[in-house]
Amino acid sequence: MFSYMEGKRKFLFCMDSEGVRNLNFLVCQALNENVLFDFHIFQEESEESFVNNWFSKQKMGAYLYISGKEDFVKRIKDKAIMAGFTEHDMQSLINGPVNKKLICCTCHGVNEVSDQTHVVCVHCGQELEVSDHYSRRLDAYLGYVTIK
């Protein structure tokens, strides 16, 4: 769930058709508090071509909200980071299933998981617990050995 960030100069609302409902209350709050904002609903991936330019024109104090399907959120978040936004300058919310890459701490093999908390590594057979430790470089979570 999103939280309203007070004290920001401007909000950027970026969503696909699945994410519109999640941002409605934040847009209303920005209107009530008379805070500047831009929002864009992306209908197709081809519309995202202007995002890099849009992000690069933002000034300090801009705050980004991203809502939509997993692949949309990931693409926009990557573009925002390339434009200079940090993890502290944005919030994101994914609608629908989330598929994660999980790196086995034993064999470093890559496993695909959705919402499981425990999986068996398909490469070495080690039982793993899905952790919160995320590597942006690997775009994956770390799987720890399950302690019984």
Second form
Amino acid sequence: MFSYMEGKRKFLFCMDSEGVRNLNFLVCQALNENVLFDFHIFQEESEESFVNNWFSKQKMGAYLYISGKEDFVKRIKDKAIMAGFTEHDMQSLINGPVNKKLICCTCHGVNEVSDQTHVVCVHCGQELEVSDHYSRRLDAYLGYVTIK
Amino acid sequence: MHQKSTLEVRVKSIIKETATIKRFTLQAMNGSKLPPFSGGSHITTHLPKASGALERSYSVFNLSEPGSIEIAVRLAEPSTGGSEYWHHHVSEGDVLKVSYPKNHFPLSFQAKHHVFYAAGIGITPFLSMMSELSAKKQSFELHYAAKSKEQCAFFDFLSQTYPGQCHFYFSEGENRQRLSAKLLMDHRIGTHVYFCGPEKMIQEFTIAAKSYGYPEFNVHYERFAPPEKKDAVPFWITLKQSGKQFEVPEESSLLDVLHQNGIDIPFSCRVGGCGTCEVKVAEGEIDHYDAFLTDEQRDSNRTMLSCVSRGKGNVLLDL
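Based on the form predicted on its own presented above, generate the structure block for the form predicted together with the partner chain.
Once more the chain from above appears, this time first in line as the rest of the complex follows.
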């Protein structure tokens, strides 16, 4: 769930049609507290230049919420990071299935997982436990050896 | 870290930058090079006074020959001993002991743009930072306040070396202009800000940045003196493992008291900036004066920096 960030100058609410409902309570709170905000529902990838322009104009103290399907959230997040946002300036929430990369601790091969907790590495056959150990560099989670 | 080894250096030259600021160029004794340092680094100088060695830290930079280290010292009124010694008892050719360069004020590697706010002698850490960023072709700007152009150290150097990136604010004479924390409102997302100057300025800018919504992550500042504790009162500590109890008097730090009693806590900056002397707290309430811990860590009452922070009443330390 999203949490409301106190003391920000401005909020940017950024969502696809799926993500709208996650942001309602934040928008209400921003209205109540009279905090400036921008609100955009995105439909198409063709709005790319608008997103770039929107992000690049933001000043320090702006805070971004991204809500929607996985591909949308990833795409917007990448653009936000390019513009200068970091994890200290944003929160995101994915609606629907999440596919993540899992790195095998034995062979370093990449596996695709969704909501499983245990998988067998498609490269070396090692049984892996899906950890929450995330690498920002690899955009992947670490798969540990399953201890039986 | 708890670095005890020192370097011997010779004072190669002394340049009077302003009426109150002198620049000292230090070189290695045997003609070799002094260790390199990153932007924002400092050295601790050990000044041989009759009353015992006086330790003072200064930001290092290098505007002249490679392999040397330079510092700039403002004669403080009143001086606590360090600046008086540098200004009145150090001559060219003198040999002194200094620490290896250490950096408790590093540049952010994630910043898209760096903005430096300096007042007076607070310019010194930014000299090495700007040099590093300039070499890496990264984006930065400087806002620098002084009383007048004459009292603004490195004015000519900065204006010539970084044209268009330096903004000066002189509080005396014609065209007076004050450096205002409102400038913080205008920095684009991804900016990191750095403050160095008098305690009041650091506080004003830090509070303003927070009020504009800056994450703590993007705000950096450096103190060379511990923050003022207006109403420091004694407190008591108990060590969890041995059950020993000590009083920390008003005029001493917890770090001092631990050392006096043979408990060897590592330390480095002694102004609450580096986190080396952190001790775990088992029970008790803490008044934090550091610039290192996060708000969450401070609120937890589970940890404290023993060089500057103080307890209230009785504190049980996890030692």
